[in-house]
Amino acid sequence: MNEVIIEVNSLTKKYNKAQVLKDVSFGIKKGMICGLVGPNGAGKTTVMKAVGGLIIPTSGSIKLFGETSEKGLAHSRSRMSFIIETPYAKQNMTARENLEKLRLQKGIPDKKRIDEVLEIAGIADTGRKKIKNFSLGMKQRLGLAAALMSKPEVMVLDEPINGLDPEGIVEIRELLLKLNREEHITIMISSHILSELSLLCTDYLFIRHGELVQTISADELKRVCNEQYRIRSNNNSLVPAILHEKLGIESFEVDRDGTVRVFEGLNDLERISRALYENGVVPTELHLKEADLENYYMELVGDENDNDADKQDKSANVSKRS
């Protein structure tokens, strides 16, 4: 589980004078479901296309399964599948016909693999139904089935839940969890819907204006977003001692800026306030912050769309499966 299989170092991408990725670095370990999170246009698709070899970075490097050479990267990408933007399928063909066409193109000898991926994706019963009559959720499932044909070790998925209704989102989430847990597939997935990714991901990369602003595990994110009191005062250095020695509070942390975050005694604000005053500390900020992943996301990356990044890249409408 500690093996880093995707490693990006100082990745930069420019289109003309627009710099859409700025010194992006991160690593994804085997077994992770890593969410690339940010507003529309933040650079998520550009990162994924660089990992997939669909664009050439202006500078920086990419290492896949320990390989960095052109030949090594090509071989490594054969162990991966990419669904970037809209999954491609012949609209007048059935799911099985599309997968058989793909099997022949990829030179996959095992015909039984089609039945396997149709079953895994939950579309084995679509029969003679043409793709043009599929719901959006069914089309996304077909895209995932196609990506599974080559038995990938890693799947890179760009906005696979975009446009789906709530039922479709749940179906795709459950399928991805199954692939990760039962097929042991490492997943890199982009979305701006943090509330959904919070039910799926083990780790997160937050990106804004083409820059990676934070890397955080799901456990750490949940801890940060726990219901808590935030305390600032005229003497922040005394607060931890008062909490511990006078009130017996053990569960608290001190941020770099001196803010103290308290995770217990949340129903007794008056007792905390009185203890601070009695020991010569005047709170300048003392409020309850409720658990809310969406608010954390908004504080970190904002809600406005960027002007460049992925928008520069949308002209290349690519769906690649290796």
Second form
Amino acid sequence: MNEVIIEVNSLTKKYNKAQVLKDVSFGIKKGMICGLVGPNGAGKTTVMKAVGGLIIPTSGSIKLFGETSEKGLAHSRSRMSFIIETPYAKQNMTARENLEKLRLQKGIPDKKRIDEVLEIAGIADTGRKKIKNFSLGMKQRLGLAAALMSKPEVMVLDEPINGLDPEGIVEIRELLLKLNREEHITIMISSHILSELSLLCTDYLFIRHGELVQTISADELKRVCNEQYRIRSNNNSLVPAILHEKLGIESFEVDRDGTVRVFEGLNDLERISRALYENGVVPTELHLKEADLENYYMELVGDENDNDADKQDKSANVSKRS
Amino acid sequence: MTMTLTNKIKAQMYQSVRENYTYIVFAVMTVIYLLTDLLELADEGSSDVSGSYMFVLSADGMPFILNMLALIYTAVICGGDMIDRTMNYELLDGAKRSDVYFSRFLVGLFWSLVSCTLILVLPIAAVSAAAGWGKMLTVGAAARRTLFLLAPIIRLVSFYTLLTFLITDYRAVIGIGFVLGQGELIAVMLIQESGSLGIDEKLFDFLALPSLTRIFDVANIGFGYENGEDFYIVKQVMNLSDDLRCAAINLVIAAVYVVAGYLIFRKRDVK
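So the form predicted alone is up there; where is the form predicted together with its partner chain?
The complete assembly is shown below, putting the previous chain first.
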């Protein structure tokens, strides 16, 4: 399970003067479900396109299944499948015709595979309906069916649940989990629905302004996010000293707005509040925060309207802990 | 799983036979061709309709029709999958860029040649069946002209393949191709009419549509006489070496276009 299947090293992409990817490096191991998280325009799709060979990197390298040569990468990509931006669909053809074209294109001998993937994707009953009459959700399902045609070992999925209804989202999530657990398919996925990613992913890559801000496993994310006390008070500047000197707490951070986040001694709220009172500090806010992926993302990647210095400060804080 | 050029061609053929435009384009061009010929027929006022007469009659309008068929089929086959990004999925599957490129060029060439041959042969065959071949041109001379027309058509397909992989929007390619084709014809017409520039007309073989016009070569029409009967006959003497030279020039230029198109696509980012 430790084989690194997708390895990206110092990947940089420039369009004229605009640098859309800056020195991005990461590795995705076999069996992972790796979520690529970032705001619009962060470079998520560009990373996926570079992995898929659609764009040619300005510098840096991509290794797939240990292969780096052009021929080796092409062969490796035949073991993978992708949904990037628009799902695979010829508008004037039916779902079955689309998959038959794909079958011919990929040289898949078994015609029954079309029925299998139509069934898996939940669009087996679309008959003669042409894709131009499909809903966005049905097109996404066709994209998934197309991605499964060649029984891939890795799936790279860019916003695969866009346009799906809640029921569809649950079905696709369960399908992806099943494929990962039963077929051992490694998945790289991006989505704006972070609550969904948090139900799927084993690892995360956070990307912003073309730079990889952080890589973190889901377990570590839970450890980092869960159970932190947030303390705001009438005298924020005294709080760190009280925590450190009176209570012996080492693991805490101070945000720019003075909020103190405490990561240890979490079972002893009474002791913390007493110490604060005894030292003349009145907490105006003292609560346990169970930060989820969304909160973590907002803290790490930040509100795009924040000033840059603020963002750097926040991301530095979190990175320091990981 | 074997991804080869043959697979790609099979997939492109599968798609193109299911697309409506394949049939609509051919039907529209056939209607334009027939209307043009009927108008010319009415203008000439001849009652001597025959297969050979139809062939000669079509010489004026046919370069436009052949150009449009090659242009639309090539642009849509090469560029249609770029617009809806289904071509991306071939590259994402690890297909060689050469296979992606040449499969489209070859399928575009197939449909262009088939449609051009059908539009050249079918209406004339129908008229011949109804009214006979006639005496205006021998069957051999018409067949030879048809055969040599294929070289400039191949060159047109190659050029439009290059243009489509360069511009990536087939609608723009159709617009540009139309303007360029008509521009060539107008430029040659102006040069010929000025008559004073001293340009050797053999140089027109380097242009695509003027090559088509020259291969038809039915400008010199006179009277023949047989069994006490006068009839129109094409008196233009065909020169095999000129036709071969014209075909060779067109095929060499076609090869340059095809290679140039591939070199552009080989190292290019795909949207």
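Values in this document were obtained by computation on a predicted structure and should not be read as measured data. So that the term is clear: the rigid core is the largest set of C-alpha atoms that superpose within 1.5 Å between two forms. Residue numbers count along the first chain shown, from 1.
Relative to the superposed core, Asn279 undergoes a C-alpha shift of no less than 2 Å between these two forms. With the core superposed, Thr259 shows a C-alpha displacement of at least 2 Å between these two forms.
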